[in-house]
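In the block that follows, a single chain appears as structure tokens, in the form predicted on its own.
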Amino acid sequence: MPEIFIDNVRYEFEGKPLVLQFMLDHGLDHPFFCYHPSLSIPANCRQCYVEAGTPVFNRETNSYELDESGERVIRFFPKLMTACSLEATDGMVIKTHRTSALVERAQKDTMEFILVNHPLDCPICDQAGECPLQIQTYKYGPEGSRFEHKKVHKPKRIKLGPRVILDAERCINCTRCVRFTEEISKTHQLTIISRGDKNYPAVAPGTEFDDPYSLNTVDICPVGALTSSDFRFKARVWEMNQTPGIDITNGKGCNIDVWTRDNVVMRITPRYNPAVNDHWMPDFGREDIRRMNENRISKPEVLLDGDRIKSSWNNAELNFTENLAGLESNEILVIGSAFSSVEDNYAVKKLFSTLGFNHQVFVPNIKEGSGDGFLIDDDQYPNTNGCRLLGFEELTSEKLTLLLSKGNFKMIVSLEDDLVGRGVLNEDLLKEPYFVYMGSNHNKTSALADLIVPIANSVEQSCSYVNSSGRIQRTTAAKETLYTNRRLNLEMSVGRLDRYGTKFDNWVTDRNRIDCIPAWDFIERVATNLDKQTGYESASEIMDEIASVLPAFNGLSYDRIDDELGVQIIGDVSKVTSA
């Protein structure tokens, strides 16, 4: 097998890979700006130097030229090589600046003149704390500044579009942004623009940044030179957790991580998951804060002659039960969510299942030729697949407002999902019947309903989806609810980059805990009530569960969707229907 010597020690490999991308899949800390394992390799930055060589192979003899001690002869290339571009070769020997006095003082000139024109305003950057110019600085780069004439300014704090501000004082020129919108979102929105130590990216006279897909320009910016217009000094990294999620506005299922603070989501940026999304995701998705934070539904809701007031959970438990005794088969009408996770639609199902009551649909919500064959599905649900594979009915909305119309239902239980609000059903059909919404924010469903019960949302609990491929994912509490707590979840993230989170913190309080809880918590509840109860303590349990008697999720668990980063268990989406 082919080997390659990096700092003395030997590497095998296979393939052909370029030699810094072979050491960070190994390990090996090395500096690099304008390099980006999904973009191209202009290797414009020059910080990732190395000392190349390969052995001397002698056509003659067939074999490699031998030192007087035995060792191969290595011939090193004349010049310093950028490792971003190095394709490594059988027998090479890299030197880094471990190794090589040379390479450390190239990383350091190179870092110096990087920071010459730099504005230096770490303290009131947006990046401080991510990012990789100072880290590198003090990793690699020299002590002090040789520079002491007056630096060139550029532009600041230009609105290049809706969601992205650029310093461009602070921009090296790494060029990863403009060969993104070349590259990934081909929107080539932006560009270089100016020449020598003036140049920056900026958009054509006219026009604005408004690619869907802008704010991976500011992920990936590895400066502080691109930054969110909602995000900008709002919080510093530090002061954050940062939870694994999923992307629940498309059926995409994008992997993302959800940044908290003081119990409130700061931010959502994307995950990497090869399999799905890559490093990037859809700029609505990021917007999806407002729902996780706004409008929420706290602490259970009943209808009292015309008044809605607060109630308790037992009093919601109670008005739950009460309204399902005698009742015929053909009486209640269980509405699942595709928006909704796999595991709240499968305790909902079991339950009206055990009870008799089978008139259990759901409407998906597909809005054809609104996806762009990328990261944004025509599916605007993340569990489309989930539902017809737990085996709700699937209507359109024409089929369910007749199925409303012409049966005699006296009660209807709708998970999470705004049917008067997008148009699927007409409001005067819910006002006869018994009506208990559960969901997690007020819309215009949730207004009519007799019985609100609050549920967690998909960053308050553990939960799964299965995607538009067909893919099952799950996402890990990110947020506290009035009844978790994040030191005693072990799934929970329970301290910000640096330490614990403790409740002398200033940014550590109750103030902003929503009184809910799972809808297969409150489903558990109503069932005990029944002596119908399951036992379920958490989330992973019912997986284990619906692992063990439905087909399709055979041999599934947290565990794996974990180590996996989600599951393809649906080979062919086209052929799924309900069952």
The other form holds:
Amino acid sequence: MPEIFIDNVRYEFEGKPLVLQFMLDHGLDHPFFCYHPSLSIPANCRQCYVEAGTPVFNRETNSYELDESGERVIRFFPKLMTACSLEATDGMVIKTHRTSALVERAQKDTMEFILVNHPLDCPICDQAGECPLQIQTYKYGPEGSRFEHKKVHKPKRIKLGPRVILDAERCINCTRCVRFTEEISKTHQLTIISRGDKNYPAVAPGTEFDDPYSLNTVDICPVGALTSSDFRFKARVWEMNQTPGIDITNGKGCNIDVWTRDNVVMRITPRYNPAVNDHWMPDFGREDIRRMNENRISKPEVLLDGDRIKSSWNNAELNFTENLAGLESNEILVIGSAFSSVEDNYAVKKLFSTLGFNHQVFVPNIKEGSGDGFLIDDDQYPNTNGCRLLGFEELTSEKLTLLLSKGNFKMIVSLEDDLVGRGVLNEDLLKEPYFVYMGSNHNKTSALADLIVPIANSVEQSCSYVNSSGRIQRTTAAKETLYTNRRLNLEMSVGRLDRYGTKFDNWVTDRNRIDCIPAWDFIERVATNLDKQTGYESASEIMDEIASVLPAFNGLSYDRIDDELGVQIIGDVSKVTSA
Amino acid sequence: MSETFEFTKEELAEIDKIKAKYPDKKSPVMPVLWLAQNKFGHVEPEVQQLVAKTLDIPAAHVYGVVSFYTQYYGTRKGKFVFDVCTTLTCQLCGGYDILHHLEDKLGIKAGETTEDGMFSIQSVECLGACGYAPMMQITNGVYCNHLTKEKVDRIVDDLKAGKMPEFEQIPFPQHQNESSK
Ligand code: SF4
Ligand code: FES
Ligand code: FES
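Please supply the coordinates for the form predicted together with its partner chain, as a counterpart to the form predicted on its own shown previously.
Okay, now the whole complex, with that chain kicking things off.
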């Protein structure tokens, strides 16, 4: 196998890796700015310099030339090479700053140039704490600045588009953002204008950066030049927790990181998954923080003589079971939800099947033609395939309307899905029966419910979704509810504020914890009241059970989903209708 | 009233000829911008859009090219544009003195245009005539070399009188003897 020597250590490689990527893959730290694994390689920042050489091959003897001490003679490139654009070849020798004083010096010098006109005001910069420029200056940069002249000033707070703001002074002209619009989102909206020290990215006059993927440029900008108009100056990175999750705003299921501070979701960023979304996600997925934080249903609510009042959980359970009592099998309609997780849907379905109520339906929310073939899917909900695989009957709006108007339903149990708000049902149809709505946010449908059960949403519990291409992926609880605690739930991440904040200081409160539980948990409580308990204690147990009873889910577990970054469980998606 | 900018059939044919010389869509942008500037006198955003549309390339890219070169007028300029070189050689030989003299004389700053629309001044990078520093170019045309304040005054007066300075032939030192022969 071909070999490469990096700082006197031998590595084997296959194919034609680029030296920088190869080093990063092997845990060797190396400074760089403009390189991004999913973009083309302009090698314009010059920060990734290495010394590189190849062994001298003697064609006559058909062997490598050796020096007196028997070592291979290495012919070094006359100048330093940019590791990002250098392809590894057999026998190549690389010297980084660890073994070469020249490289170390070059990195410092390049850094000094990059910093000539860069503001040195990290304490007030939004990127501080997650800024490659800051980190690399600490690690590889010069001690201080020798630059005593007035810096070139450029415009600050340029509104490039509705969601992205540019601070031109911080830009180091790496062109990552420009390349993103050229190569990934293909809107070609950005360019670098002017030249020399006056360079910075801009849109063509009279246009705006309204690319549906614009916020990805904020993620990849290696400095604080591009910021999100929504998030800028709202939170410091080190105050937040970062928890893996899934974007449930559409069927694609982009992998995300959920950033919380004091149990408020502050921002969402894409998480790398080569099989789904690479490093990217659509902008509207990030706006989902509104749904996670605002307009939440907290504490159960019941209708009492026409008034909606908050109720205890006990009372909610009682209401539920009392209304259930004595109903015939065709008097209950269970409406599953492609918006809710596999586990929640399964628990609901299982209880009602056990009780003999088999009207179990769901209405997908697919808007044909609204997708873009990239990360925006026609399917507006994250778990349509999950509902199909669990065996909910798939109905259109008309069919459900017909079913409701003709049937003799005394009770309707609906998992989170704004059927009225999205025009599936006319509200009159829900008025007659006893209507239970289990959801996280108030909406037009919950407003009609006789009983509202507040349930934990995708960032308050671990739960899984089967995306539109048949891949099951899961979230992890990122935000505490009133009943979860990140110190006890070892899966939840604990940040600085959680560790050191107390309820008696200014930074940490209980205000943002919602009084809700996972839908499966509520169902389990009801089941217990009915002597049908299953003993579930966590969503992962439910997944284990699903894996053992439903063939499509065979062999699945949370561990496996985690290890493999999600598991493809449907081969040909077009074939799935219902189980 | 907003002007509309269009290319005539003949110009489009000319553009097609330019396009044929290049392997890809982006490359003809410079000659086509040139053609547009010769026609309209500037390449303001509307003209950039026209060029982008005609060549089927992103408007942002055209903007990037226009803003890179001082020779393209991304905003309307006066009838005569003084491109005063302020790069190293000219700078050392008094480029900034020339620039400031012009500014004072015309009562405008670099980047501005006189009220009567006659003159604009730009401070530009090296125009490749370092041997005759300090120098300036007039409206992408004649080079005026070995500038002195007096020479600048004369040029301005001449232009006001409608007289464009002559092209000056300056022999290289090694050829000087020949020409004097
Ligand atoms: S704004 Fe950021 S990503 Fe874009 S060129 Fe400047 S430094 Fe690079
Ligand atoms: S990473 Fe910028 S030159 Fe290599
Ligand atoms: S420096 Fe002025 S022409 Fe070269």
